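One chain follows as structure tokens, the form predicted alone.
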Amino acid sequence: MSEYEAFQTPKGVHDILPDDHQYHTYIKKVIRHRARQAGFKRITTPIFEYAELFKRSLGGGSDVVKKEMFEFKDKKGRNLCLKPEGTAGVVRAYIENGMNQLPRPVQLYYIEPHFRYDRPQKGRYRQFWQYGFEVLGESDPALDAQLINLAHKIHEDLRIDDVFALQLNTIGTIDSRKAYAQALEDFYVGKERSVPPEFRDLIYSNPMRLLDQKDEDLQILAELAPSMKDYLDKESIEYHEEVKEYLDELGIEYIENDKLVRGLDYYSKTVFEFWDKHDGAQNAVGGGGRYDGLVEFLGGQPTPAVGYASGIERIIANMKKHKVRVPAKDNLHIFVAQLGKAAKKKCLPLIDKLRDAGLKTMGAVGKGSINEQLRLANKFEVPYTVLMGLTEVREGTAIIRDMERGEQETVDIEDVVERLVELIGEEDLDKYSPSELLYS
């Protein structure tokens, strides 16, 4: 037994292992194709960036930044962040690389890892990995319409769009929203006592976020409050009317949830969520909307924009729960079992064929016995395993086992790899050449 402790893992972050690494990649996989047919090109940002970057685009009232951020500094005193959201590190970099110059809309997309100092709880982590989109150089209606399109076939894809409904609303221009937050604070001040100790401080800082809280009295406020739509301007109302008419067309259902405001303070006219049908915003899967003054908030030259982030954790969750089953592409094929030093020196040169061919091959792992090496095949669940001892080393042969029919057939070393592949399917080879790969 050893004498050291073993080591767990800090509380909030978990490891990926195998079998939900299937899920990350048949997810990834699904998102990837849907952004090359819409248009999107890949960035991916730095983990850490300065605070100051996340302090500005998401307020410093928010709960990210007042409660949430992993802040740290370097050696010369900077102070920096792990990121806890994506669009402010995706527009940080649009800035810095000149990214206006491109064709417009410019169209992004990112899968990365991303960092709260949050409660864990039941799909929400410290370390989380959220997918987004961001599209940016054009304020059209169209364009919001487009990418909830996009977030909802990839529900369709991953088979859980029955599972979440449609959360849509407006918060406005700038000017609006300011003058609303002003109703709301008029409107909760001098009712401190029904809002909790927590939640306090949003009163004056942010208290559109006092509408989207779980919190029972804070519901029942929220019921009695202002109405957004009361102070919204025409611009506001006739994008909002647009944005649903595109949706109608696309066939698209959504709710219309005037209390829907989303946490980060850079949004602008067009907010939208995915919710629970039966947990509602607890179970919440994304979200987005546009924010067209944050590039110039941020240094840049004015400039529409729109996005949408989700989680992943969150939608994995979902598919279990709903028993979406994917497809397992790691099983092997072959397991190559051998007896001796000068077997496993032939078996090298034929696992690496195996491999070469598409076959999924494992083998030349231990000195156990053939009977050892093949309980460990039936463990591996392979269909066939190849043997090898001195007798077929001396006669250029392998012997192939059929290992659910327990039948065996001898075949000349030369032939062993093309009389795998008949067995096993082309259809099933786990083939490739490194051209194919630039274009997959």
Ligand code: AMP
The other form holds:
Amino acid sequence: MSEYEAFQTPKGVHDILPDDHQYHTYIKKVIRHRARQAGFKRITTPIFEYAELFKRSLGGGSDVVKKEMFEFKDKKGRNLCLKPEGTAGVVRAYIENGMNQLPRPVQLYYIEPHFRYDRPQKGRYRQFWQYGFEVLGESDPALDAQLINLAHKIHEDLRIDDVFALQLNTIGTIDSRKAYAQALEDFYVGKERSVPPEFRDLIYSNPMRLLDQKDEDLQILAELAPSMKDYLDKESIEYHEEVKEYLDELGIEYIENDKLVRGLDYYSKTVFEFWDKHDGAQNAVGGGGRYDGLVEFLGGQPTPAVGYASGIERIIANMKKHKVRVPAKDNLHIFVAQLGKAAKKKCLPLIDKLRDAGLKTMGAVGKGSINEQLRLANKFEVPYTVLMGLTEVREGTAIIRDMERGEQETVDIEDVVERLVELIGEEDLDKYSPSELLYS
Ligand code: AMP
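Requested next: the structure of the form predicted in complex with this ligand (the form predicted alone having been shown above).
Below is the entire complex, every chain and molecule, led by the chain shown above.
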């Protein structure tokens, strides 16, 4: 049998089935509200970009560029890549569309699928959803603190804030970071034998990454390694102190973690991650930091910036683990059962009116007996069924059946919608009025 005969999803990706979509919908709603309240505007960049954009932005030493890019060639041989993260594309769009002309800071957010050729495991997929915020054009510790606060607020709204601990660090300006990276390289050179083979190339390509690995030998070495603190310049130290003052003012707790480096080349000064209180970095829900050099590095004007990105699958997993339930918006209100062609004809416009009134309605397709259709209505778990047969057509009525109590009432066909709206309750309706949404 060919490997394609019984189709399955490719390794590491999954369908979002209707139950999980209720979480996605709710989470997106929270993000959209919080983003709008804080003056962020939504941006969507393409699913694929030139691979070089990510290679330049994230740096050749990053895990993402080394191992995790979904790279491919188009028919003209151009090197493309499914986006592994959001910031590089947003910065490219900012430069390409002259967004530096906009009032600053320019605040953008996205909710998008991303792709990494990761080793699939719990909480780690090859296609996953991230939301993220980017604040471009200003450098101020208050912006870093406000961004962290926004992420924290979203966690609160989703009732998962207790699950995560904010880890905070500064990796200094680009110059102080370079000096520190050199000091680390000097420290690890000569100790290669204590560094597991799979990490050895990091000594030269990205020595800071040796600090935040789970490997025990590396953790012991990291304790002995020079500390970033000794390499920070005055500007970085003062900036960091101010970020912490503002976080204190906002009442946000943080853990100072001088081993937190984030793996990507573009970060400078503030870096932070929200770690699972039990599993640590392994199940981080999100992370971010300041990236003052990136816009210029990609060909734009010098533009300071700070950003944050978070994984939606991990949010959902935590909401489920902690029994946070979301509104079941897809639940049906009404099933319409009918017997005979004449009744079916009357049912179609009735269903239309029920739906327009905000009642979620299905039915009028069954060919079976009324009892069979009622059994089906039960399976759809509707609270009410409308029944119509020849007698009702003749008398201009319909029967409304309360499915839980098994009680029925006969109402005039003209009053069916109103009666059902009353029974379901205005607050439960799925109302949609396009004309009200538009400005005239
Ligand atoms: P990063 O920028 O790599 O720290 O990613 C930010 C967040 O995105 C992580 O904290 C995760 O919540 C999520 N994330 C990253 N990679 C994956 C993945 N392969 N599968 C699922 N979620 C991911």
